[in-house]
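The chain below stands alone, shown as structure tokens; this is the form predicted on its own.
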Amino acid sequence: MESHQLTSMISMANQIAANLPHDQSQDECDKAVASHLQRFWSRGMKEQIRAHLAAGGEGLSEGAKRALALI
């Protein structure tokens, strides 16, 4: 069962992946999302969302999954 915090982080990661400029290659977009998450998310948030990704990443968009795999 997901916590409210994890549900919020999934939503935020998906929004970041969907809203960053997409006038670049997919690889550049993924790196931009990863950079944003690396700079603005706390260590605990990143650990929790990476653990969720490792467990299958239910609810994460493909773009968010690719970006999270980079951090």
Second form
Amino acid sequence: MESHQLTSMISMANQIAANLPHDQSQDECDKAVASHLQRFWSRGMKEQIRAHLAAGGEGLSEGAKRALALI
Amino acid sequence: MSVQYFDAKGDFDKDFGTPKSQSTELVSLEIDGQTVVVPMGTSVLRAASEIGIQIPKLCASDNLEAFGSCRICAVEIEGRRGTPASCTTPVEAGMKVTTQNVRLGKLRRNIMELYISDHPLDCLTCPANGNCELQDMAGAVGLREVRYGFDGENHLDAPTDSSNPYFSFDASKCIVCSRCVRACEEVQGTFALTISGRGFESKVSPGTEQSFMDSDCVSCGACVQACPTSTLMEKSVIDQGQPEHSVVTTCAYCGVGCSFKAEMKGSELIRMVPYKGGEANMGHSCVKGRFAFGYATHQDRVTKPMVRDSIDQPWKEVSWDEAFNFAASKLKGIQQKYGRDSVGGITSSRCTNEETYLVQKLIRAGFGNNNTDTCARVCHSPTGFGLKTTMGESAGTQTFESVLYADAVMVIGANPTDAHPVFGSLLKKRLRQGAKLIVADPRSTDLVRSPHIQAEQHLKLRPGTNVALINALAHVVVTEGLEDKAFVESRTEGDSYMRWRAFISDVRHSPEATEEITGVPAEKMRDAARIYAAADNAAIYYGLGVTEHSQGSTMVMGIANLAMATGNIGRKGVGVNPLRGQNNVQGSCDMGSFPHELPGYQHVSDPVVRARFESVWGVQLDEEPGLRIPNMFNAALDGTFKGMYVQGEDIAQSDPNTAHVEAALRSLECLVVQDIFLNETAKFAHVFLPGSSFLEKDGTFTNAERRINRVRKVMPPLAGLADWEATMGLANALGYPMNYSHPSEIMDEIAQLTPTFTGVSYDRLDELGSIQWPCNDAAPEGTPTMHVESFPIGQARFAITEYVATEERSNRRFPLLLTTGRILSQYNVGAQTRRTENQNWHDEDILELHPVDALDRGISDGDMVAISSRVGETVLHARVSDRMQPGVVYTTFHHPNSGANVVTTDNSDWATNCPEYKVTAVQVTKVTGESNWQQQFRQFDEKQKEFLADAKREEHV
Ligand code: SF4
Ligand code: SF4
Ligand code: SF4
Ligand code: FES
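Take the protein just shown as the form predicted on its own and give its structure as the form predicted together with its partner chain.
Now the full complex is given, and it begins with the chain already shown.
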């Protein structure tokens, strides 16, 4: 079954990765995205998107994938 | 005799005759043998009043500049000829004034005689009887006879204008003192009234001999307030008589938070009179707070708790306890079956701080998760995020009054004359005094051009391009060397500044490079940036046109960057000022409504913070953030979220993508709604807890200036319990004990746990009138201006604000951009204002579009048009208007069947999920009937109303 939460999380994660500053190193940028997700997303949401990443992370941008690997 | 100095602050019922002088230089004079010391610029009338000598007056009032037309305030001044009017005579050092003697007494009686000979002497049946300044003055001057007789030429047959639903204008009683005209100009700034004719022929009229309803009048009531006679009079007083006692309380409509005297007869509210002692409004008001309170006693109020097992069933009225137990057992059952995180709740920005605090406490402590959110999610969540990231505190920096010290004002995505009218009047006053105005808005709002006001620059940008615009302004400031270097060096963090400077100086942010994106000519952007940067004091005011975008948070940070770079922070007349929508948006955010923050913006992951709350609340708290409103809806659709407690919010109407929201609500197993009406959300509910209006409870609201104002109970709750009591009942039924006997005890707990509130208590509020947080040991009387010496995070941080275009773009199928807004007479989802006479001004939502777009589609004024987006379609009437720019259409969302949110999408701000209400790609076509959604809405609405009627019928069986 299609998960509404997952669909929206994928676009949110991509959006966050697109919006956080890019004038820093990729490492720092990924950390900033990861920390944002850590601070604002619920436990269940983090678990669900990590599982999605583990299953290939379809739809996630490269930046979002790298950040999610850190949380 | 001793020298006396009197400060009028504190005596708010008295009329001192002329405004308080702001001068700090003092002048000493003698009035009737007493020495008095007052600030330079004070009138003789006011100086006398300060020491308790009330010189008779008619045309003067202390909220208006003196005019000097009635002459009844005449005095004698040693060494001067004649009898000067004391209201227009400023004090001078060494002056010797006589306010009463035989000559003056005679003079005043003569003047009174003239007035009275042209005044209907029906005092006994006059609605102002007992509260009429003309009557008082006749008494004060000792008028005993009217020698001119009453049969001369007069105005006794002049007609009454009753067109305004709230007040009438009985011209036969008018003494042509022009107080109303001046109030409309000086206080309200609308210039709707004029005095036409001269001498005996002169008379007051709205516009050019129009009726009030047909004129520019916005029904603020300032003229009614100013009128010394019964000429301009509230209809409620005409119908019900003069009130006998009053209670000071706070308006429950918008984020200005005006103080009112609720004037009562027993427990019946006769009228609301703006309170001079209210520091947010200083005696002014708008049509909503002043007049639109009838909803509180409207017949649609539901006053009995109700329950049902499914939303396809009629409601059943039950006792409070049955309702609590019903809800508690359902919610507990859900948690057992689907897990602890399967329930959550929404706090209200319309309820009090204390009530909001209790709801989030019930969720965190009673439900055991952090699934709490508030409707601020959909309006100002980016403000909290953006300001906290840059300046360290999630709130605006100034008082409203600060605008009177601004030399340049930039208004971005806000429409204060409609949405924050009392602040709008103050702003206009400053603009008439010469401050420069820059407006950034896709529409031509009233502010852009109105009587005696003309914006220096109107940056008519394309919806969705705010960040490109603010970056261009900052680029100009930095590359043209307009920064405040000293401020930047001492008050901001060096590294963040250097990074930002490098970023913003890049030529891709220049006005020339971005004019393609924003649609604003580069020269206009340059000029606006220079005006802002060059002003001694420049202030930014912004509204939902900033926050409700996919880059809402970025834009808030961009605004903060600009203010910091130009040193416009930390004193009067400057600052970054969010104009909050609902009355208690600030408060609901402060009170820990967000899923990641405990009260006072303390993150749930901080173990020290959690420990403090755990020790007072007696439970263990979850360390992970909970779900936001849109997350809750998605989880509901996924089947993992099943129960919800919603206090005083109408998410079914106010949240975007209605079809999605409705599907989510339908999938819940237990929805508990607490509201004063059976609102749209309640139609999907299983438990209805009747709410109490702001008149029925004690508490506090926090306005957009961080000002905590008292709400005072003036009548008992119609349903028996105030909202905070109902929340306690639900908590207790859930097995989490709550026992407060008065909201003041809740505030004491808030103060104990929230570092910015430690000095707040009801006693202190009574003492000080109101308090602007932070209020603690460092600032025992509160903090009117923030960041004066340092920021809560020490030095402020510049943020990198890259423009990322929204995904919501116009294309071939949806070539227009829809943006939404509000109007003066209606409020938000309209549940309150639609149940008042305010309907007379706006009884449906209209789609505005530019003549070019209308022509393309063969649409003329009044046609029915379908507005369709990729998520839905709705039908409204059209208005062709050149306030719009081509390609942009606009509507309000005050009426549920308009379904404006049927078309808005679930795009949202990247950082906070605040929905992108301000940009939706749509197509507009001419049609002949309502949309599918509207038909279904009507059917569902009728069905649910029957279910409510069934509950009431039961009661009578
Ligand atoms: S109600 Fe307000 S806007 Fe209308 S005439 Fe009076 S002062 Fe002016
Ligand atoms: S309507 Fe009232 S305030 Fe206005 S001129 Fe007449 S008496 Fe004065
Ligand atoms: S709606 Fe706003 S401006 Fe109007 S009276 Fe109420 S608080 Fe004041
Ligand atoms: S009160 Fe001074 S002239 Fe009217």
